[in-house]
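Below you'll find only one chain, the form predicted on its own, shown as structure tokens.
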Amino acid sequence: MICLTLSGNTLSSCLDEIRQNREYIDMAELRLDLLDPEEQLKAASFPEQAGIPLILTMRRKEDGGRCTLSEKERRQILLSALDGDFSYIDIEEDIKRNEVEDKAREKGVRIIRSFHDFSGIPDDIYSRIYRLSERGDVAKAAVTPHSIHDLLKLFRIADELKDVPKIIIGMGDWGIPIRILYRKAGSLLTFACSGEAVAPGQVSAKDLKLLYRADRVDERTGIYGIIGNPVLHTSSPLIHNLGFHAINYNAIYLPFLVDNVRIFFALAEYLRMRGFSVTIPFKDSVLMYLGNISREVKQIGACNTVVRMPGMWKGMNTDYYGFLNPILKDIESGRIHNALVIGAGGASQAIVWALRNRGVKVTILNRTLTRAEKLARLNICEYDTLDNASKYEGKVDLVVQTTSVGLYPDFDISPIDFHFTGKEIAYDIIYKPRMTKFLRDAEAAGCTLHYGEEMLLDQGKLQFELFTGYHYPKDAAPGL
């Protein structure tokens, strides 16, 4: 089930949230602690007005809520609200049995027994969830993973506590995969927001229902994703999930924030993932975990696509194709003879190789000269430091920006101090924001521009074919 956490301070605004999200949700959570005091006293009338199953919650400040009342005052408000027909009530782990629980049980309201940990994941989380389940109908653990290892630990709860009714929430950026793949974690439901997240890491109800189709995940669902750090800005889920939906392919694609590639591969095995995309900074470091690599990966030295094969993982690279496709006609017509490539990271490796493979003369500019030299020697091209960018003004046909400079929070920074003459083609592989400082400078000089979304979409369509065996559907048009 997808449960909408209501964030309004009045019952009326909460009803509006339900109406706006009704097609995306199965139930909602009424947070009394977010309501104005006078609205809390009217909460018993809300279930009849809402018309969907509801969880009654009054979260204390120490548990991430806003309630600062005494426990006696909090109990009185909850008792009053229980005059309404709520389906569930959330009672915290440390609360001993009292009149609130007794009234809930008399009325047939299911108890969610919960605990929250905003600092991490307790070492005894498995036994703790089990003990909670013995005291209530449903055990709820809302914890804060800080690594891919923590995320793997949360997913394993599904096997460790297979028959225990439970709700597993991973808070923060590391926990987003658990919120989306909640059914794989054996969780009864996942909490969603309608706009601004009420709890750290919440995903919107609309995205859970329409983009990810999280409530349809089953044993046959193919799991795909993208790994990186950072990665949550990615538009790749939009490309792949819309493609899956268009061809009725039972699969889901989601982002994984990663800090350790080896442990991610353990998670990929546990989830039986069928493939994943690779972005900064792991295009090199995934190579040692692959049983087979394509010719392009061997020559480029970087991998952006991993697919499960019988008994092994295979690495491929679609970056080179995605990058080349928008400028191929300019290369073939002779407009592009030489290029300046800014950066010497994983994406740069594919781009330099693609340009050299097409006979374009390339000079690599990088802050660390030794890295630029290494890449230049592999591809038989020139190299220099970023500080010398002005030496190449008016001497190149194409300038390619491959670094992360221009991403949040560097929106107003360009990686080079470069005076465009207007004859250059300027190409930035960053796609969020669409117009970086680098591209704004080039546009002001009258240059032809190419955007990161072009490369992203073209390489993503090729990835889709490698993942599924099908061509990307023409009627799927992601608006990046």
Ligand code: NAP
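Numbering follows the first chain given and starts at 1. This one's a predicted model, so the numbers in the text were calculated from it and none came from an experiment. What we label the rigid core is the largest C-alpha set whose atoms superpose within 1.5 Å from one form to the other. Compared with the form predicted together with this ligand:
Superposition on the rigid core between the two forms places the CA atom of P415 2 Å or more away from its counterpart. After superposition on the rigid core, displacement of the C-alpha of S236 between the two forms stays below 2 Å.
Two rigid parts make up the chain, and between the two forms the smaller of them rotates against the larger by 13 degrees on C-alpha superposition.
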Contents of the next structure:
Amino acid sequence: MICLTLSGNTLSSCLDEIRQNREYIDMAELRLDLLDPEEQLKAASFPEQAGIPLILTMRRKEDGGRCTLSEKERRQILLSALDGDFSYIDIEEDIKRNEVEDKAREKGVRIIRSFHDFSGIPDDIYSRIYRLSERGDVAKAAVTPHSIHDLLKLFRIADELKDVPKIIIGMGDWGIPIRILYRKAGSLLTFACSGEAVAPGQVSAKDLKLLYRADRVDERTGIYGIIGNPVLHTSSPLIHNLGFHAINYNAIYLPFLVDNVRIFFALAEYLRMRGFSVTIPFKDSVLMYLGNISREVKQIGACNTVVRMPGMWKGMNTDYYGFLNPILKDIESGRIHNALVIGAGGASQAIVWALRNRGVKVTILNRTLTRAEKLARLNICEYDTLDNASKYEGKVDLVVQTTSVGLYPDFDISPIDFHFTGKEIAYDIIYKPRMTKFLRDAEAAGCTLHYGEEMLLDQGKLQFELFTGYHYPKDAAPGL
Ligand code: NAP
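For comparison with the form predicted on its own, please write out the form predicted together with this ligand.
Below, the chain from earlier opens the complete complex, with every other chain and molecule after it.
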């Protein structure tokens, strides 16, 4: 179930939130502690108006809520709210049996017995969850993973405590996979926010339902993802999930923040993942865990696509194809003979290789000259410093911008001071923003432009084929 946490300070604003999200959610949590004091006293009337199963919660400040009332006052408000037909009530682990619990049991309101840990994951998490469920209640653990190892520990709860009714929440960025794959963790429900995510770790009800189809994950769902650090800004889940939906393929693709590739592979095995994309900074470090690598990965030295094969993982590279595809005709027609590539980082490795592989003469310009030199040696091309960019004005057919300079929110900077003649093809691989300062300069001179989103989409489409064995559906192309 997808459960919307209501964040309004009045009952009517909470009702609006339910209406706006109704098609994405199965239930909602009314947080009395977020309501104005006079509204708290009217909460008993809410279930009838909401028309949806509800959890009643009054979260204390020490558990991350806003309630600072005495325990006696909090009990009185909960007791009065229980006159309404709530489906569940959240009662914290340390609260001894009292009249709120008695009234809830009498009315058949299911008890969620919860604990919160904002600093980490308690060592005894498995036994603690088990104890909370002993009276037939739903155990809820809201804890804070800080690594991929912590995340694996949370996913393992599904096997360690198979038949225990439970809700597992991973707070913060590291916990996002468990919020999305909550059914894999054996969690009864996942909590969602309204509209766009407003805090790290939150996923909106709309994204859970429409983008990830999280409530439909079952034993047969193929699990795919992207690993990186940072990774949460990536548009890849949009490309792959929309592709899966369009061909009715039972699969899900989600972002994994990773700090240790080796442990991520353990998680990938545990979840029986079928494949994943790789981004900064793991395109090199992933190589030592692969049983098989493609010719391109061998030559480029970087892998952005990993696919499960019988008994091993295979690494491939689709970045070079994604880059090349939009300009292939210009290379084949002879319009592009020589190119200036700005940057010598991970993306540049695949780009320089792709251009050289097609016979294009390349000069690499980079801030750190030794890095440009190393890449140039590997691919038999020229190199220079960024300051010498003007030397190449009027002498190249293609200028490719591969550095991170100009990336959102730096709309007004370019890594080079370069006067375009208007005859060049200008290609910036940054996709946020679509129109960088580099491309604006080229456009002003009348150049043909290529955008980072073209590369992103084309590398993603090939990756989709490697993941699923199907062509990327034509009508699924997302507006990134
Ligand atoms: P990377 O390995 O970290 O390389 C970064 C490059 O940017 C290096 O050449 C670095 O120069 C240069 N750089 C960084 N800050 C600079 C500055 N202030 N002045 C001059 N140069 C600077 O990153 P990457 O993986 O190659 O990614 C680079 C960009 O490409 C990112 O914006 C990424 O989003 C984008 N990208 C797009 C796609 C796509 O599909 N469209 C795919 C991959 C990457 P030094 O060597 O001197 O540090």
